[in-house]
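A single chain, nothing else alongside it, follows as structure tokens in the form predicted on its own.
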Amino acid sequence: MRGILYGVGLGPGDPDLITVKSSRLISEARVIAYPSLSGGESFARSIAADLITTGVEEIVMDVPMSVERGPAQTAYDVGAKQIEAALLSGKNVVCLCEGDPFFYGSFMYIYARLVKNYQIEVVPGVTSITACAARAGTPLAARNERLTVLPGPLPAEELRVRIEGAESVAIMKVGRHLKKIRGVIGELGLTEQAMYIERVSLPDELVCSLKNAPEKAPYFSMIILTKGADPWL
């Protein structure tokens, strides 16, 4: 019999935000898989560390941080092969993914490689967007309002057009693009309505207005923008 692959969402970083189902699967796992930055530690594993039992087989997918897609895709190819070998031997595999597996989650790349031939269960997790909104005290949408999610690496002109036509906006992957994004929001006269959040739910979390944000931002940072005062009232 083939094993089952579980893709479990871990939430944005605080272990207390791991769901009960994900906690159970991780604590019962005999094989776990997770991505790590090339040559560095795994953020996903650090979130779930207290749930991982001694003697668990660990499959580490060493994913390089590069704007080129090729190296990362190769890392997922290798990881999928290792997971496949465990599944073929009858072992269940729990794959860890920070945030939610299907919302900018690394697990989707493993899922795409294995879903045609293996049983896979995806366990959703708390997304960074909902965690950031909660910490910033900023509801994202009400009634018939629309929420627009934008990745920070988009060109400035595309960001401008999409923000202009949106009601509420969450800009993810801010990182090295903070200056560009801050400039676009400033040109639109929306700086006062924008909140900046970095490393949400972690001990070094920062929540402030965009105008008070630092000059440099880490990869795990976000800007939430709502047009108008108290739009949910």
The other form holds:
2 protein chains.
Amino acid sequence: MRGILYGVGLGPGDPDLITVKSSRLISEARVIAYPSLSGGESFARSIAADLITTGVEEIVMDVPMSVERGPAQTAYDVGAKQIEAALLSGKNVVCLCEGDPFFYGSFMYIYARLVKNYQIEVVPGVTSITACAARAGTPLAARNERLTVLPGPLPAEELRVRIEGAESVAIMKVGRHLKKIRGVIGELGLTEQAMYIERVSLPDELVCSLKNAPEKAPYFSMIILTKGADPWL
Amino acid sequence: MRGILYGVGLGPGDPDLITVKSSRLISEARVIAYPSLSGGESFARSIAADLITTGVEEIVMDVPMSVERGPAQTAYDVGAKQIEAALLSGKNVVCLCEGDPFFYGSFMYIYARLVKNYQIEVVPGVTSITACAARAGTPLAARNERLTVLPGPLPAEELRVRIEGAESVAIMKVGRHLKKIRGVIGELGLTEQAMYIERVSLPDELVCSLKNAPEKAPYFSMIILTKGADPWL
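Next block, the form predicted together with a further copy of the same chain, ref. the form predicted on its own:
Everything in the complex follows now, all chains and molecules, and the chain you saw is the first one.
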């Protein structure tokens, strides 16, 4: 009898934003798995820390930060093999995922490797997008409005075209692309409508208008741009 | 001393997908508020039902379903007044919101009316988008991919242009627009990549490929279209 793999979304960082279902799965887990930045700590594990019972078996996927894809994919190969061994021995495995497992999350690499031969249940989580909107006080979309989610590393021209074609835009992973993104938003004359949020829901969260944002942004930062969610018109 | 208004996201329907924070706020609430379709039941209240304590004061906003905006806005005017009265008497009010309060939710109408004069905390929830992706087994976005969220009522040409400009698309509120949307996706040659999900996470949930979807879709239905989230390439 094979075990089941659960990919559980943990939300943006505040343990209070974990769902009841993910909480229960983590508390009852005998085997957990999670990614960590090579040598460093795991953000996913830190969100779930209070729910993890002592003596649980931990599969750590040490994912190197690299522009090349090879090293990270090798880490997922190794992690998938370890998870597979646990599933084959009849144990369930709970894989911890910051945010939502299928929304810019690394869980999809594990999912792709194991979905053909194993039962996998994905438990959705609160994404950083709605968490940032909540903290910034900016409704994302109403009625027939379009919302576009864009990763910050996209080229400036691509960002410009996509920002023009939506009422609301969330730009993820701002980080070292802050200057470029600021430039695009400034050229479009939309700086006044843009909010900047970093490390949402964590103790050191920062929320401010884009024009007051710092010069340097961490990886976990976002810009939310609303041209006028319906009730504000 | 004025009360605080909490807009709490409840997730897509399964009470297990409520966050720990929203659960606690609802359990401890002395006054709750929620929308209901005129005369009918409240979906939001049904998701939270097991958490609502007996004797709690309930503010019901009876929102008529209408293409005209006036009647619904009048309902929000009345609801906001009732919430305001509770806040002025020093009571906190917990407003129940299906999904996420700022993601196509009616809470933003209450927020717009009260944010200037009252303290409001928005608690994000799991959106139907990531819940549908989880159930359909379709990762939404990875790395530098763009995700666009489109409401089904948009004109066909608008849908076509926006679908072309993103790797992943979630089309919300499919309902009576199913035939039109199917046509657009068919013309783009993307039917094979599209999944149809209705009433996600509820006991009568339906998940299938778009080509096998029924002729009629309920309001709470979605199409997820992925042209190739990264790990699948």
